[in-house]
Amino acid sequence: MSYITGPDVVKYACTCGLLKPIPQLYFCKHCLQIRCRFCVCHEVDSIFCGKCSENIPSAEARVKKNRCANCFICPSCQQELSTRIASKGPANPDDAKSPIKKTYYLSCYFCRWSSRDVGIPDQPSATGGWPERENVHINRLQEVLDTYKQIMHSEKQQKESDKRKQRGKFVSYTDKTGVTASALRKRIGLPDIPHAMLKKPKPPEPAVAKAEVDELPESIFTEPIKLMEVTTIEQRLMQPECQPLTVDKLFPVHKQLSIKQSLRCRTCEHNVSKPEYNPNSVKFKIQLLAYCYIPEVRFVTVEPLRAGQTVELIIKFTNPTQYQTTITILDLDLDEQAQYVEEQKLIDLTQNLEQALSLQEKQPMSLPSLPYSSGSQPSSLLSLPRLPSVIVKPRKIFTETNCDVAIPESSFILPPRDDAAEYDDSSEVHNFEDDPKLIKWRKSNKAFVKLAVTPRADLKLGDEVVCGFTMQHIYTNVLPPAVENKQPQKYDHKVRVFLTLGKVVGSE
């Protein structure tokens, strides 16, 4: 049968060598390569709260520990808490016109937990003001954090000073003559004062182990344990600062913030996915999914697999684009792909060697001789190029196939996608000269193809059968064309496809 959301029986080979189903792949229209989430650069576009839909700056999110200050989640079931209204009697019961006082409390619609269960008083306003439990170890944690911050700053200053020493150029007159500020202080009899950030950080007070611990209460041995009143591991880890043991000590937890991220191709640095900035919107400004540009292959049916016997395999090809394409099934040549990887390694080695030689030939320029522009920065600093992202180098495909595919001699054409054709059967007229040995049936932009596959003779009963082939299709580039060439450009794009056919059922 044809799988829609079932097991990943059809996988495409990414440029980086990983095998992924087509819904998990992207297609870069600039470098014409398939990308997965491993070989793209992830960038955070915005940070927002999923409940109140408020965009929060990264600095504020860092201060608030990636939590929303106004929204809470249930400490019992981790669902969102809602603010409910409770009314009290009027301030003056004798006065009929006395207004009714309203109070607010937090309640969970899923497990019926409320802030009244743990003794949190109702608040007069619905926005904020909820009391929070104080952390008894806050002073100790802040002391450890300050110590590690000092260590981080001192190491950073030390690296910068080492770079200045390796530069080999004299920035000031005292450095040129060898009389630094430290030497001048010693010469005139003043004590040497090191930099504040270069001071050795004071280590925090070490933790002391105690042999005496509090004894267990007698109620543990005399009264039965009520598991409904004991917190679970998930509930305790939601509040690591106190880790309550019983459910009557659970306090509301601030909701964790969410992010919207964009994906950028590491080779050409163009976006393959970019969402809209609005937190309430689920649309994308750029979404180059592979199944919108690459023909989709689905496994339909196959005869019982037997070792060394040829069986018939039926797969379906679907053209998702608005342009007609021609598909050619080629042999899966993994040696060609391995050779391409080795060639890329030689090219990278040559480029690195040329860059190293060019850096040696360039002479470093002293600070007084830098040509300044009209601004406050040197012109050489203004013209610095943007640093490219780390490129994922292509790797070999280590998936082995144990089934031979009979490559057809002819190609077949897939018409463009037509949404109205699915509801109008009268327009199903194609003038394509199809090979009856290859095409079994076609409809609209879909074609069912017959292939002859032969599992290897050395396979045993129950072994998984994997076959593969290279699909070559004509891709029509829909980017805005140049002035000289107003027609959309067409390219022959190759994709390696792997199919998991099933298990060997026997030799006869």
Given for the second form:
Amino acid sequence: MSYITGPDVVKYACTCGLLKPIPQLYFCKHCLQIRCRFCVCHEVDSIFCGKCSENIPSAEARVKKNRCANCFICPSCQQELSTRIASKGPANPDDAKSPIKKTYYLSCYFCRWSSRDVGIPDQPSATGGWPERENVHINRLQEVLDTYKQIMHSEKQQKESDKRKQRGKFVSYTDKTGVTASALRKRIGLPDIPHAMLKKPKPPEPAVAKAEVDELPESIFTEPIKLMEVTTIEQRLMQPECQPLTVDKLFPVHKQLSIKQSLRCRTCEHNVSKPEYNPNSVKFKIQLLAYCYIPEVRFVTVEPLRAGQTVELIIKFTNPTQYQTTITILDLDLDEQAQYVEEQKLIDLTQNLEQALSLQEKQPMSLPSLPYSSGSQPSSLLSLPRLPSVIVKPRKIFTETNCDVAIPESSFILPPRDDAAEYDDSSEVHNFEDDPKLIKWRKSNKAFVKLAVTPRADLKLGDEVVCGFTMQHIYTNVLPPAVENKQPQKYDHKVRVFLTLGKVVGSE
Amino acid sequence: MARNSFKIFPGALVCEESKLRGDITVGAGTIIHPSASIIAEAGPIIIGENCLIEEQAKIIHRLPFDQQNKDNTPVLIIGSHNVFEVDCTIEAPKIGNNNVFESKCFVGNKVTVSNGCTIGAGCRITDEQILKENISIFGSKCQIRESIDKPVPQILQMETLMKILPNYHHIRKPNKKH
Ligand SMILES: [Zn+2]
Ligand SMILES: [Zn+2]
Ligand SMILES: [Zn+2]
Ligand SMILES: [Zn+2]
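Switching forms now, from the form predicted on its own to the form predicted together with its partner chain, please provide the structure.
Next comes the full complex, this chain leading.
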């Protein structure tokens, strides 16, 4: 999203330790923590075609190689192709009243490529039946694919039979009706034949490397090249199975499907982003963007930066929420963050240990699959017991600051956002007891704050100056939904903010 | 610049608000929108039949610097069934038939346009060249391809405009007989 914060001058530290501008961050209302795309769980919600807006079940999408069966894109310029009608005179030329016969062809409005260009016959119906080109390598690909399928199958069987053996010697008569065939064989003294699928699959013929290639034809050196007939690299890579060299071999390509994705907090497993199911809708059911909940810091201006000299920095704070908040600027305190990282590691370790112990007591079971793999069926995921999803371990913030910030003694209040305030100039009366040393100016939910910053004395000319502080703000939680007589809960939330101020300039 | 002198053939629809400068001839069936500009700076412009010149389109007859100050006055001849879409700027010295100049494209004064060409939206063509028949130029990199056919004429659109435009705009009266 191209949010107006422009170059990333102000960055916020995510809980996982990465620094990102605020439009790229999410805020989990349940953990009260900042999350980013790196430390949330990505799930495929639905698969759809962007042209015909049809939802396609994941199994079907897999069979169709994630492409829409009905929509095509232009092999020449990669835009979508449209179906056009061509009337071909009456079906029966002798009878003037007979209906006009319509035929259909594909055409690109962008580069004027059409299915007639490459000699694809017009179709009698609009929905297609467009000829598919045969892939010359299909046999070989199928062979390789089959082999891998067999390997997969035999590994599965192997695992299952291993499990059966582990479970003990007493349950071989599993069948209610009596003994199994294998047990019967043993009993009457016949050798136990292994299951057919347990046999090692036959590997396909390996590909052979070849150093000798055909000589280039004579004409390539003598005849002028016709650029209009040669395909571009993009056009060739669009059709990897045949990689056409000339434009007359370009065939329409099935349109690639798109996905809708939901993001889940890995710690509490609540969604931080969930799109609406309907492919036509661009709205979200859940969208916990950080810039809707966390005050936004913007860089306004700074005096010329010189090593060792204290200068005035002005930044703007904006409260995006419906609730009044109090902002306190605290020391960056990266040690505290490092400690938090260590704590998390420890918690993780003990949890792992407990899990291992409890696993030993119970039956051995296969590890639960990651939510990734079952991503296409979010409903089934919800019905499962809470799984220990992989938690991204927080890491230390590595950004070096080379500029000290004088921490102000007082804090300040930001009133709630008021969309009507912009049109109303009259009621600009605030009764906040502002520290004039801290607040320079304020308007509705915004405040301009003065900070004294000192770039370190050992900085050289042209060095980038980075400063940072911890912003503590009061977050008002409206979850859970309005329980009787319950005030919305208020929390102190801290977030580390880093500012890139610019470069050190020379002396006056 | 030469004195303004317009020859408009019957059946042409030239809105009075359009900016016409110099010696201009407009063929039958041609539509010129209210804020199109046609500037015959270097010599007369002759526009053929059934052309569509849309809003903000600019057709300028301007010679390259190295060809100025010559004795003979060149004439810019534009063929029939050409479409000049919104906000295109065309300075070509010669234009054939059935060409489409898409929105915001630019054709310089060293480019000769033959027949059935499409200059894609936003494409800038400035180098000295002759565009071959049925060529389309498209995309941000001005890719070129050759089509088998000329672009489909916009008959329906032109018919509608012929009916609607006179209801809302003053029209220049045709002053030429066949
Ligand atoms: Zn993160
Ligand atoms: Zn589709
Ligand atoms: Zn195309
Ligand atoms: Zn959470």
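What you are looking at is a predicted structure, and each value in this text was computed from that prediction instead of being measured. Residue numbers count along the first chain shown, from 1. So that the term is clear: the rigid core is the largest set of C-alpha atoms that superpose within 1.5 Å between two forms.
- Once the rigid core is overlaid between the two forms, residue 270 does not reach a Cα shift of 2 Å, moving by less than that.
- The Cα shift for residue 282 between the two forms, taken after rigid core superposition, is smaller than 2 angstroms.
- Positional change of residue 116 between the two forms stays under 2 Å at the C-alpha, relative to the superposed core.
- In the rigid-core superposition between the two forms, residue position residue 156 carries a C-alpha shift of 2.6 Å.
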